[in-house]
Every structure is written in C-alpha cells, then in structure tokens.
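Next up: just one chain, as structure tokens, the form predicted on its own.
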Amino acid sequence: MCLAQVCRSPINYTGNKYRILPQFIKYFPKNVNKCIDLFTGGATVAINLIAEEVVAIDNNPRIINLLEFLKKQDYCKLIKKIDNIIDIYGLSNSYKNGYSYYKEYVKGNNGLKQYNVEGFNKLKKDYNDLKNKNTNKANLYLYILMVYAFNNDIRFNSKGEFNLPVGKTDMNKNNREKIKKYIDICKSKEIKFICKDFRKIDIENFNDVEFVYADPPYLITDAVYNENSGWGKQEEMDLLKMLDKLNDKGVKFALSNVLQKKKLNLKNEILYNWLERNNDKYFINKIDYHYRSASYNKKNRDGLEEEILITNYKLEE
C-alpha cells in the first residue's frame, strides 16, 4: 500500500491525521486489496488510502452518516442545496462576495464571526430540535454548521447536542475544493462506512482484510472525546486484545498512539507494558508531532507528547 497525494477530508474532526500523515507514507504495507481504517473519524486516512476496498468504521452515527451522505452527492447540486441554506440563514458566503464585502464587521482577530453569529445560533437551534438527526436535512444542517463553527470542528455535549459556538470563517473556496475532492475520491475507490464500536467487530471475519490502521482516542490527553467517559482503561485493553488476536491471524496492523506526555510526566503504562510484553513481535517508530494548528484546544500545547506508530511487520522503507 502507498499513499498518493494527501487530501483533506471535508470534516474537520479532533485528531485528524492530516498534518502528519505524509509520516505514514513509508511506513505502511504496499500492494493491499482489503484494508479497514478502524477509528476513521473525519476519514482523513480511509480516504487515502490506496487498496482495492477501504473500510471505514467510527461508533459515531452522526459522523458516519455525514461521510456517507457526502460520499453519494453530486458536487455541483449539493453546493447548490449549502448555498440556498446559507441565503436562507443570512451566514456569510465570501466565495460568491468576496471577504472585502464583509469588511465592517471584520474586527480585530474575529474574522466573519461577528456577521454570522445570529445566523449560526439559529441553525444550531434548528438542528438540534431535529428529532431525526440521519435525513439529508440533518445532514446538510450539521456540514454547514461545521463549516462556521469554531476552528470548523464538530462537538457534541451530552445531550447529543451541537454545542460549538461560531467560528471564523466560512464556505470559502478552500472549503469548496475539499467537498469536491472528498466526493471526486469516493466515487474513484471502494470506500464503505460502517458505524460500529471496534469490540463488536468479529475478528474472524478478517480473512480477506491484509492491513487495519487504528487511530483510536489516545488514553492520556484531555482532547473533547475523553471529556465524556468515551475512553478509558477498559477501551484501551481490549483495543491491544483485538490487535494481539489481528496478530495471531497474520493480519498487519498499524497503532498510532502517544505513549508518554513528558513535561505532564504522563505515561500511558497500559500501552506501555503491552509493547514490553511484546518486545520481539512489535515494532514502534516515533512521529514528529505537530498539532500548532490541530481542530481542538489543547490545554497545554507544549505537554510534548510523544505520538508513536505501532506495526505487527518490519517497517518498510
């Protein structure tokens, strides 16, 4: 397996690999028919990917369902539904008028948020009292509110409510291309997504699958998605169960991960005695980590975090 030229995925997700994923270009194996991207969030990997068949699997429904519903548009009557939207919502468009349009109410470091602000707490509003959160209204909805929102991230509370205020920028070109390319790709490969927690997948279907990539929430930082309970110990011990069982089957496997947090003087010491355990059968390469510009706030950007990739197989040059 190889990457081509890394494109980014049309959803902004915490922890997307895109910065770094360039890293991973050597490192994963060449010449995969079947391979499954097990924690794809955003899908900034899955999308990637070159290999006859890519499977794309998250426990997030809302997530899942938007990378579907993106994959099967077609580009030119979708952006004309996200316009209308934006019209209707009196957000900014600076593609069709250009950021010099909105200059008044540009201040100081704020961007367009000033302008958008009332349109997008009143599509928040309206999205969130959508009972049915998997039409392609919701859908729509939950892009565009992507798109204004804070670093164009996508964030739930515990109600299952959108809960970001608004951001910056907005349906600009750079946003544009990114859609495109998204739908441009999906239709090029055989990508399918699947929403499922990774424990109720059964292992011994993975007879024709040659290679799983897992970017699963990493257990020692303070990213949103452990703010709820959403990973802890147990998570993290039947991930390195599964990988350990993927092994027994001759299935080539990727774990990114970060193992220790020096300065916070954290360490993971689940992963950390798993990888003692097996000394001889795995393989760790560390990755320049560079999140400056990642789509989340870290509470410590300067916690040096030291991100690692795990394979079962040699790595290859």
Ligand SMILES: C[S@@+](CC[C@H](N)C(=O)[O-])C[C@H]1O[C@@H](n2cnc3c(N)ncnc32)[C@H](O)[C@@H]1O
Second form
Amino acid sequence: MCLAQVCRSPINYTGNKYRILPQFIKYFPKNVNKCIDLFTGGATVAINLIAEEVVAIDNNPRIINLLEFLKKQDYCKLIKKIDNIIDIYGLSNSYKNGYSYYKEYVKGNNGLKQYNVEGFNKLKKDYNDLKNKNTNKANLYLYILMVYAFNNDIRFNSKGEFNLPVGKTDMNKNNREKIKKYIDICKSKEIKFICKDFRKIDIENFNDVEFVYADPPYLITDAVYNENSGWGKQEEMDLLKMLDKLNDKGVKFALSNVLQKKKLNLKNEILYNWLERNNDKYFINKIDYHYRSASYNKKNRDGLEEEILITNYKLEE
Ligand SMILES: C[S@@+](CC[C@H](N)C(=O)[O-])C[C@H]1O[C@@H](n2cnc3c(N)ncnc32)[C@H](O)[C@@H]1O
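Let's compare: the form predicted on its own is above, so bring in the form predicted together with the ligand.
Shown next: the complete complex, the earlier chain at its head.
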C-alpha cells in the first residue's frame, strides 16, 4: 500500500495528497521532534511525516473521530467487527468468498454495485439515524460506508447525512492492508488528532513545533469536502497571515495550493499578491500532477497553472 516511499491512508479522502506526495515529501525536514499537518483530511501527509510527534488538525469532526477511532484499534479485532457488520447487512466480501462468487451480479462496468445496493442503503440509513455520531458503532458504520460507497469516498450533505450512493468495490485485500498499515504507523509515532478551526490554534504555543504543512481547500478550485463547508477569501487571508507569523518565529512551513488555472482564466489573487510581497522569503515549487519530480522555481511564475508547493525554505534533499 505504499507508492515510492509514501503510505496510503485507510480513508480515501477528496483532495488527498497520496499521488503527488512522493514529489515533495522528500524535501520536508526530517527527524524533527514535532510537526503539524494543519488540514489533515484523510491524514495521508500526517502518517508519512517523519517526526517524533505529529499533530493532525482538521475542522471536520467526523473525519477526526474516524481517524482517532481507527488509530486505537487492534487490527484483528477490528477486522472481525467489520466482517460481522458486512454479514449482517448482506454486503459482498470478495476477500473471504473470492470475486467470482459474485459473478452473476457483476454487470458491465458496475462491479459489485448491484449486489451491494440494498445492504448499503440500509447501512446508510442506520448510520444517518444514529443520534450520536461519535460512538464506536458510528465510526465503524462510517468506515464501512466509505469502503462500499461511490469512489470509496466520504461525503455529507448540509444536514450532516452521509449522502453518497453505493460504489463498485468492497472490503477487499487492499482496504484490509491499508487499515493494518495505518494502525502500525500510529503505533510507531505519536499522532495527535485535533478537531479545530485552524484559526483557533494558538501559534504562540508553537515554540516546540519545527515544521507545519498546510493543505487547505483551494480557493479557485471547486473541490467539495462536505457540502456544508466553505473556504473563502477571509479564510485564505487568515491562513497566509498565520504562515507569516510562523515564518517570523523561524518555523519552516510548506503550503500546497493552486495559483492559477489558465484555461479557466482563474487566478488566486490573494495568494499571488502575497507571494509578490514576499518574493524574497518564499519559494514556489511546481508539482506535476502526472510526472514524479518537483522542480524548483522561485521567480518565473508564468508557467504556473496547477499544483504548487510554497515553502519558506529552499528545497534540498
Ligand atoms: C485539501 S483537504 C486536505 C487533504 C489532506 N491533506 C489529505 O491528504 O487527505 C482540506 C481540509 O481542510 C479542512 N478544513 C477546511 N476548513 C478548515 C478550517 N477552517 N480549519 C481547519 N480545517 C479546515 C477540510 O475539512 C479538509 O479536510
């Protein structure tokens, strides 16, 4: 479950950095005591940071609770519980029964959709009906919903209901390996999950933090983390202010973002102007979404269209 030197989170999260992380994680400071993954999402970056202690922050309580729940589990016991719920809801278990067992239900390109649709919808209803969404049962249900959902994704509507339809896959070998790896990693270093708005983090307490990675929602893209959340100009400006303060305190940071989308004629003016103002301090590193190498580029911003990594230190392996 690892691409180059990067391990995959058990939570398949919209906007996760798994695919492009190998390009830039090698430039993150190594062997630091404490670092922060400020918008941790599915924790792909948090689990791959090399540090004694990682503080992983996100304002989505469902995700933070799920990550915390999975972290504390004993793998074998957890798998038994998951398999038990799969049986109760009559969902497919290709790991146990083999994929060919479900052959007659697999039509066209739809994978296990038809076999799972009824059980999935029942599980979704039962999850959405739960009053308390932070119990072991609720976290287990949410994890299984994600595994059997469209694109193995997690999405809530404005009422806080899980609202994805059934997907094509199930609790297969890959998903089992991802959970196992995640639990092992969480045992090997301290990862603290905190559910908070990033603005509530007191950066005056950052004295022992050596590195901050920030992967906020991108202002000029339309990625949806949950249909209720908003990331606007104010949030963008607050984040940049926070990064300036970190820089003043001597804390290294790396910020993922998209500066412009030429084809759509979109430009993140706030970010662009901030970079202009701090031309001598911050570095723009191009990240190629398809090609696995990061090239270093401080001055020439003309070609920048897609993913970038802004750092307050020069990238050196
Ligand atoms: C691009 S995603 C992060 C993806 C993550 N790096 C990964 O690899 O899975 C951005 C995250 O920012 C979180 N977020 C949005 N607004 C926030 C805020 N004001 N404070 C903290 N987290 C926030 C969202 O919940 C979402 O999980």
